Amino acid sequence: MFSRITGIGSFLPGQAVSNHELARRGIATSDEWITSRTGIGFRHLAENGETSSDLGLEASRRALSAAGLEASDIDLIIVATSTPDYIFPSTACLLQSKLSNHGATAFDVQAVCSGFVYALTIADKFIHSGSHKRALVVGSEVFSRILDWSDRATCVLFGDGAGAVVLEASDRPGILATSLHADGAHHGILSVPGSVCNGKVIGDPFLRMDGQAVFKFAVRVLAEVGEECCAAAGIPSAGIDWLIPHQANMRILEATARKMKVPMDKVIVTVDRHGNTSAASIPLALDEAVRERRIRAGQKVLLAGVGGGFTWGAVLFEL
């Protein structure tokens, strides 16, 4: 038993706010400095009251309708959220609710930036030994919530958003290796690191890094676990179509497609426009690519993410 990915879709909250737009709003920034360390120079932010699961909902719509599907067919929901709606239930079952599916498996996974492919391997698991038949794999989040709005090195570097795949079983192979791994002794470099007790935030709510810290880390273990990931599937690295890393600034983009030696007509990128959307970042790349045609049936891609704990991992699979 394999699975493949039969639907795919993404959701962006709001209009796209610019560099500039957020120095008007009183940050100390600048659409330079922004866009000549980062590449950034859009990114949409949820309304007060949209929620992960809100996101979450209008990609998983999308992603169903292109599969051809109803949210009844699903038998498995997974959220990847580092900003869920509530301490509990988890996210994927508010979701669950919303898409009025009853009795599905429904939990959520919090691996930060890496949290879609944790979340797509799993559930590439759960179908191929027999157990579930359609999944609902979603990358959904509101970062908003959680930045600092007054340190530029890290407010202007996130943006909101969704994107899932329905994952279903097959008899063609479709997700053709998957790689996953994790060192929590990097866990300072990237982290939230505050928590609420007795009705009170305890420590810091707000996102803090240490920007050279995680360049370094990030571009190591995107590339060693794209290749990881490749060799699992007897592929060469140079025999990949597309490379989809996580979106979290375009030197990292370049630096990851330098060191594996794949050409940047070969990787997509969306960070530009989208910014740094942690879990949502890859299906929100693949659903725009797929959308405009650049990836077409046939074709072997490899999904790249690193995010906070430390976590890293990649899928590969064939659309």
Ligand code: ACO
Second form
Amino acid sequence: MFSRITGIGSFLPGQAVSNHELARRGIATSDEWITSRTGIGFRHLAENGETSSDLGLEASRRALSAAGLEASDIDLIIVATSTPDYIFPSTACLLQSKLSNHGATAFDVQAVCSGFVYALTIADKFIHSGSHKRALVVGSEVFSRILDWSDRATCVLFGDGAGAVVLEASDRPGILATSLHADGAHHGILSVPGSVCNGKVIGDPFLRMDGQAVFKFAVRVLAEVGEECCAAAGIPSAGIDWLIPHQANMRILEATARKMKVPMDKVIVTVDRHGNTSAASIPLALDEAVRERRIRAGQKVLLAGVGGGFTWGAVLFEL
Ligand code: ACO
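Right, and the form predicted together with acetyl coenzyme *A of this protein, after the form predicted alone?
Entire complex below, previous chain first.
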């Protein structure tokens, strides 16, 4: 029993917000600084009250439509998010309710920017085991809610959005190999180190990051896990058609591609227009590239994610 991606969808809230617009809103930054250091030109920001389950709902509807399925056909819903609607119930259960699906297994995965790769791997294993047949795997984030808008070193980097895929049981392989890792020893270089206790926020409710430490770590593990996943499938990295790394920063994408000896014209890039949308970044990039008919049926695609925890992982699949 194998699993294949049979439908992809994504959703970006509101209008694109430019770097110039952020500067106009009073952030002490410039388009020149942001584009030269990160490659980011625009990001989308959710409206007040718009939640991860709302963005995930739009992406899910589009993925279900692309797969030719109804929500009631789905027996597994996994949402990767670090910006859940509530502490509980899970965003997956809220999304399930909005989709009017009753009875499917539903839960969230928390692996920050690697979340989608983690969720897709888990769904693949459920399907592989024979216990489930049709999974909806979603990455959805409203990172704008956990940004300290007075910290220019972090607030310019992120955006909101959602991406989703339908993964179905199949007798021929779609997903070829997966690799997941984490090392909690590095929890301090990227975190939102706060919690809610007795009605109060304890600690710090905003994203904090040691940018240079994250940069070095991300480049090393993205390339390593990408190579590991290709080796597990018995395919050299030169044999992949497309690489979709987590869209954190243009310089991280370029350095990863260089380390893996993958030319940049095989790398899908959306960070310039989406910013870093954490768990949503990979399915957003995948959906855009498929809709633009750059990625086509039969091609081999390597997804590689890295995020807070630290977590990292890769999925190699044939579309
Ligand atoms: N606009 C203008 N100036 C800024 C801004 C800004 N938005 N942010 C910081 N600066 C200033 C700093 O204050 C500092 O000024 P100073 O020298 O007068 O003190 C100067 O720019 C350099 O700051 P650094 O933090 O040293 O800048 P650095 O060269 O490290 O670049 C960056 C920062 C772009 C964040 C870089 O470290 C990076 O790309 N890191 C990767 C982090 C990343 O992509 N994280 C995403 C989340 S992690 C993930 O998704 C896995």
